[in-house]
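Starting off, we have a lone chain in the form predicted alone, written out as structure tokens.
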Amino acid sequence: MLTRIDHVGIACHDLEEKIAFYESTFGLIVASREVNEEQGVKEAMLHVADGPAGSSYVQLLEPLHPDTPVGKFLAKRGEGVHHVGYGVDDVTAALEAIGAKGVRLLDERPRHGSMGASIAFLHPKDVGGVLTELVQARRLEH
């Protein structure tokens, strides 16, 4: 069901500072920047590598406000890993299959994610304390 690690989401206080760090330290390149009002974040996707099942990224997340999920995370835990995103071929089918195994779904149906992906989150208490995102990458037209 899981095809790859799509991205690791990292919460930060200053998006521009963290982008500069990942560019200068690891040689990563920004593939996408977005403001996601629904999730309350400014974000940057930094390309790590391409593989047979698709690309992998580091996703840097800066909250738009302190009362957003990422803002609350930073206040409680500080900067660091916020979630892990796994690639799937069909996010709706994956939600049904995972939900049928008793894992609580934070999203009953997919929603818009970074770079046009369809995404859904699983409850961290049912996944070993890890906020887990399912990511169906946007299919590119040829």
The other form holds:
There are 2 protein chains.
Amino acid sequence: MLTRIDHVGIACHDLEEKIAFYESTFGLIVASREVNEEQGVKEAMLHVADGPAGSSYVQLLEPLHPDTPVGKFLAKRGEGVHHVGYGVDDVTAALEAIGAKGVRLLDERPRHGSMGASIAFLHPKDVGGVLTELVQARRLEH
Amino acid sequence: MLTRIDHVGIACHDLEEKIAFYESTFGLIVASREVNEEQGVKEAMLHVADGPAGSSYVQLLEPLHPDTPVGKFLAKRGEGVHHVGYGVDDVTAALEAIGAKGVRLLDERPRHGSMGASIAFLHPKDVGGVLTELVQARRLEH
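Given the form predicted alone above, produce the structure of the same protein in the form predicted in complex with another copy of the chain.
Time for the whole complex; same chain goes first.
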């Protein structure tokens, strides 16, 4: 069902500073920057690798306000890994299959994620403390 | 420098239970099980995807004793993402380059990791709260 590690989502206080760090230290390159008002974050996707099922990224997340999920995470835990996103071919089918196993879905239906993807989150308490995201990448038009 | 997301390392209380969960819920398959006395863990690598630079895994980690790095992590933070491992072609060269940027190295020299890899950890305080591992996969003999 999972086709790749799509990204590791990392919460930070200062997006620009962390982008510069990942660029300078690890040679990563920014593939996309977005502001997602719905999720209350500004973010960047830094490209790590390409694979047969799609690419892998480091996603850096800075909260738009303290009273957002990432803002609350930072206040409680400090900077660090916020979630893990796995690629799937069909996020709707994956949600149905995973929900049928008894895992609570934070998103019953897919919503818009980074870079045009359709995404959904699973409840971390049902996935061993890991906030887990399913990512169906945007189909590129040829 | 980074060639892939090699693995996400997830700390758990009960390795067998979490293996069964990841197999059943996400269809992952165990590629390797090991006990690493040096790191004080028993662990499993669950295969997610193959790519040009190597494979990606979910690594599940159960501490052998409470007084180990993963045991202390669990006591403090509970189950969840413990570290992120990135693939590199040459871990010695990568350590040198990253150390030269001022990032503290938890391992000055590579040591033995899962599945015959040479690995080294970077100090999480210098990588935005993320315990970061560099992984040079074992070269397969042909």
